[in-house]
Each structure stands twice: as C-alpha cells, then as structure tokens.
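Consider the single chain below, provided in structure tokens and representing the form predicted alone.
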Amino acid sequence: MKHFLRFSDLDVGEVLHLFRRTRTLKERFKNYVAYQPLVDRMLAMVFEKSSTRTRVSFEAGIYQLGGSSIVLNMGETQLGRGEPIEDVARVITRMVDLVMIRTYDQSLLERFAAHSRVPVINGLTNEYHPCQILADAYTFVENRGSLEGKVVAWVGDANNMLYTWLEAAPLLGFRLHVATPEGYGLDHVRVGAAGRDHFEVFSTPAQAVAGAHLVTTDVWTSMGFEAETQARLEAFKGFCVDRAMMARAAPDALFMHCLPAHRGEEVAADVLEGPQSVVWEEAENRMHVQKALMEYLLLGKVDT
C-alpha cells in the first residue's frame, strides 16, 4: 500500500508513469470514451479547509473512473468533537477504498495515514500541495515537453506550493528560481541539504524570472493567514507578476497559478488572461492527474 502525502513519496519512474496515464485518461475524457476500472470503489474526502477545485476534481474524477465518493466535513463529524484522528482512520478505512484529506496540519494527515488500511492522498496542507504540483508539472510537459534542464521561477510567499516545487525539482531535473519578500522566505532548516543544487534564491522577482521557462505564483495570503492580510499587502509590493515581469522570462515561457487568483495583487489581469497563461488547463489537469494517481494507488501500473 502506498500513500501520496508529499511529492517526494513518488520516484521519477512513478511520476513519468502518472504523466503517461494522465495523457491517456485525458484523451479518453475528451473523446467521450468510457473507462471505469474503479467500479464499486469508494473515495472518502475529508475536509477541514474549504475547497472548490480539490472537491470537484476528485469527485468528478472518481465518478469518471466508475467509483463513488463521500464528503466528510470535519466540523460535521466526531472529529469536530475531539475524537482522535487515529480512531477515525481505523474506522473510516474499513469502509472505503481510498481517502483524500484537505487539512491544515501535515502531522494530522500523517497520523491518519499511519493508522489507515487504504491509500491516503494529501489534498492540501499548510506544508505541502503535491496534487497541485503534479498537475502543474504535467501541464508544462503537455505544452512544452520535459521539465528536465528547464527553469521554473517562483514569485511570492514561501508556502506549501513552493515547498512542494522544491521536492519536485531534484526529481524532475529542473532548476527553481525563488523570489520572496523579506520576512516571507524559505526556512532553510526545513529545506535541509537535500535538493539545494536545484534551487537558487534571488533578491528580486525580476532576477528570478529572467530566462525562466515557467513563471508561477500564488495568492499573497493563504487560508489560515487572513489576520496577516494588510501586512502582506504592504510586504508584497513589487511582487505582482505583470507583463513587464513576464517579458524578462523566456519568449515561450508559460504562466501558472493554482487559483483562486486576485487580479491586480499577485498577478495582473492581462497576464492571467494572456496568451502565456495556462491556468485553466492547469486547473482541469488537476482532475486528470488525480485520476491517474487514484488508478495507480489502487491498481498499480496500468498501461491499457
């Protein structure tokens, strides 16, 4: 049994297999070709954080594969009344085949997985967002080919997205250029020595995006940090990805954003809606890579 709690839970062979399966499953979806290998399989989706794309992509994805889903909001379950997560894991995973959890604390996810009888998927935590980076990396591959040897520029907060890009860089062979405002940078103790050959920190966004093949960002205030909104608006001045910033990237550079986006804050409207933006494909690809992931976790490597 395998879990997907962090991007580094996969090796490069597994990631490339998921990319191949994503392409196949997406082509079937576009051509209305039914493929339902997960008939009678049940996905439990556990939400502590609110969600749009995560819920829709997993719910639609498991349905397309022939399975069903059940939604559990923590506040509406015994978890909200203090039942230990270990007990919840022991019970829920006797009744379902797969669990996706979207929560705040990575350690809660890990505690659940340690007592689970079925594969567990990280739908987002404060620390990591592996399904999103799986979709982002696939979207680049779909549009431009391999990420190996390419440069990905991150502009913004050192959040769960950035830390997951850091895990993906050594695995897929690209360099990560990082620009974060003062006071919102990487925790180098958390980063550790692993992967340091694959990223570089720059003092300005303009330096980070120079020559990049992919420019990506996120909201300045993530869920759970709303009390810091005003301070962040001040600190992040100059970190809006606009046309002038994109002009410093490679001529065929792509722009990505995991959404929701705040036009005029972290990204200019004409970049988000512009010809280099693939944010809508990126959002759709969440569903397709997650279908490939669920198939793999439940059935192993399928090549049909």
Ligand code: NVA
Second form
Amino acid sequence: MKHFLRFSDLDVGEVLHLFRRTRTLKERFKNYVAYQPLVDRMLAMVFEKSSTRTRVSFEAGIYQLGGSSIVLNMGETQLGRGEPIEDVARVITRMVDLVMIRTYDQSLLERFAAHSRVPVINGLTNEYHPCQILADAYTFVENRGSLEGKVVAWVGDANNMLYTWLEAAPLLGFRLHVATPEGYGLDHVRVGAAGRDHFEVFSTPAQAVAGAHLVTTDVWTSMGFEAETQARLEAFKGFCVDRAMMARAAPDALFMHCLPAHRGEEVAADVLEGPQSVVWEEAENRMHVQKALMEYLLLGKVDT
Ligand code: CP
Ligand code: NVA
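Previous: the form predicted alone; requested now: the form predicted together with the ligand:
Below is the entire complex, every chain and molecule, led by the chain shown above.
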C-alpha cells in the first residue's frame, strides 16, 4: 500500500508514469470518453481548512473514474469533539477505499496514515501541497516539455508550496531559484541536505527570476497564519510578480500560481491574466493529475 503524503513519496519513474496517465485521462475527458476503473470505490475527503479547487477536483475526478466521495468537515465530525485521529483512521478506512486529508500539521496526516488500511493523500498541510506541485509540474511539461535542466523561480513566502517544489527539484532535475522576504525565508534545518544542489537563494526577486523558465508565487498569508497578515503585507512589499519582473525571466517563461490569488499583492492583475499565465490550466490539471494518482494508488501502474 502506498500513501502520497509528500512529493518525495514518489520516485521519478512513478512521477513520469503519472504524467503519462494524466495525458491519457485528460484526453479521454476532453473527448467525452468514459473511463471508469474505480466503480464502487469510495474516497473520503477530510477538511480542516477551506478549499475550492481541491474539493471540486477530487470530487469530480473520483466520480469520473466511476467512484463516489464523502466530504467530512473536521469540525462537524467527532474529531472536532476530541476523538483521536488514530481511532478515526481505523474506523473510516474499514469503510472507504481512499482518503484525502487537508489539515494543519503534517504530523496529523502521518498519524492517520500509520493507522490506515487504505492509501492516504495529502490535500495540503502547513508543510506540503504535493497534489498542487504534481499539477504544476505536469502543466509545465504539457506546455514546454521536460523540466530537466530548467530554472523555476519562486518569489514570496517559504510556505508549503515552496517546500514541495524543493522536493520535486531533485526528482525532476530542475533548479529552483528562491527569493523570500527577510524573516520569511527557508528553514535550513527543515531543508536539510535534501535538494541542496537543486536550489539557490537570492537576495532579490529580480535576481531569482533572471532567465527563469517558470515564475511562480503564492499568497503572502497562508491558511493558519492569518494573525500575521498585517505584518506580512509590510514585509512582502517588493515581492509582487509584475510585468517588469516577468520581463527579466526567459522570453517564453510561464507564470503559475496555485490560486486563490490576490491581485495587487503577490501578483499583478495583468500578469495573472496575461499571455504567460497558465493558472487556469494549472487549476484544471489538478483534476487530471489526481485522477492519475487515485488510479495509481488503487490499481498500480495500469496502461489501458
Ligand atoms: N490550490 C488549491 O489547493 O486551492 P483550494 O484551496 O481552493 O483547494
Ligand atoms: N499556501 C497556501 C496555498 C493555498 C492553496 C495556503 O496554504 O493557504
């Protein structure tokens, strides 16, 4: 049994398999060709934080594959009244085939997975957002070909997205150029030795984006950090991805943002809506990569 709790749970062969399957499943979806290998399979989605894309992409995705889903908002379950996560894991994974969890601490997800009878997927934690980076990397590959040897520039907070890009870099062979405001940088203890050859920290966003093939950013205040919003608005001044910043990247550079976006904060409206932005495809691809992921976790490397 395999879980997807962080990007590094996959090896490169698995990621490339998922990309191939994503292409196939997306093509079928676009041509209205039904493909339902997960009939009678049930996905439970547990949310402790808000979501639009994650919920819709998983719910639509499992349905298209022939299965069904149950949404559990944590506060409305017995978890909200103190039932241990280990007990919940042992109970619900006797009834469903797959579980996706969006929560605060990665450790909660890990505790659930340790007591689960079925594969568990990380739908975002404070630490990682692996489904999103799967979609982002796929979106790059779909538009520009392999990420091998490419430069991905990250401008903004050292958050769950950045730490997941860091895990993807050594696997997919790209370099990450990072610019974060003072006080919001990478935690070098967390980064450890992993991926060290694959990223470089720059002191300004302009330096980080120079020549990059992909420029990407995210909200300045992630879910769970709302109390810091005002301080962050101050600290992140100068970290808005605008046209001048995009002009420093490679001429055919793409712009990505996992969404939701705050126009005028981390990204200028004309970049988000501009010709280099692929954010809507990126969001759509969440559904296609997660269909490939669910198929893989439940059925293995099928090739039909
Ligand atoms: N990008 C992303 O995960 O969006 P949601 O928070 O809407 O699920
Ligand atoms: N970093 C953001 C991503 C939202 C999809 C957050 O964690 O809130």
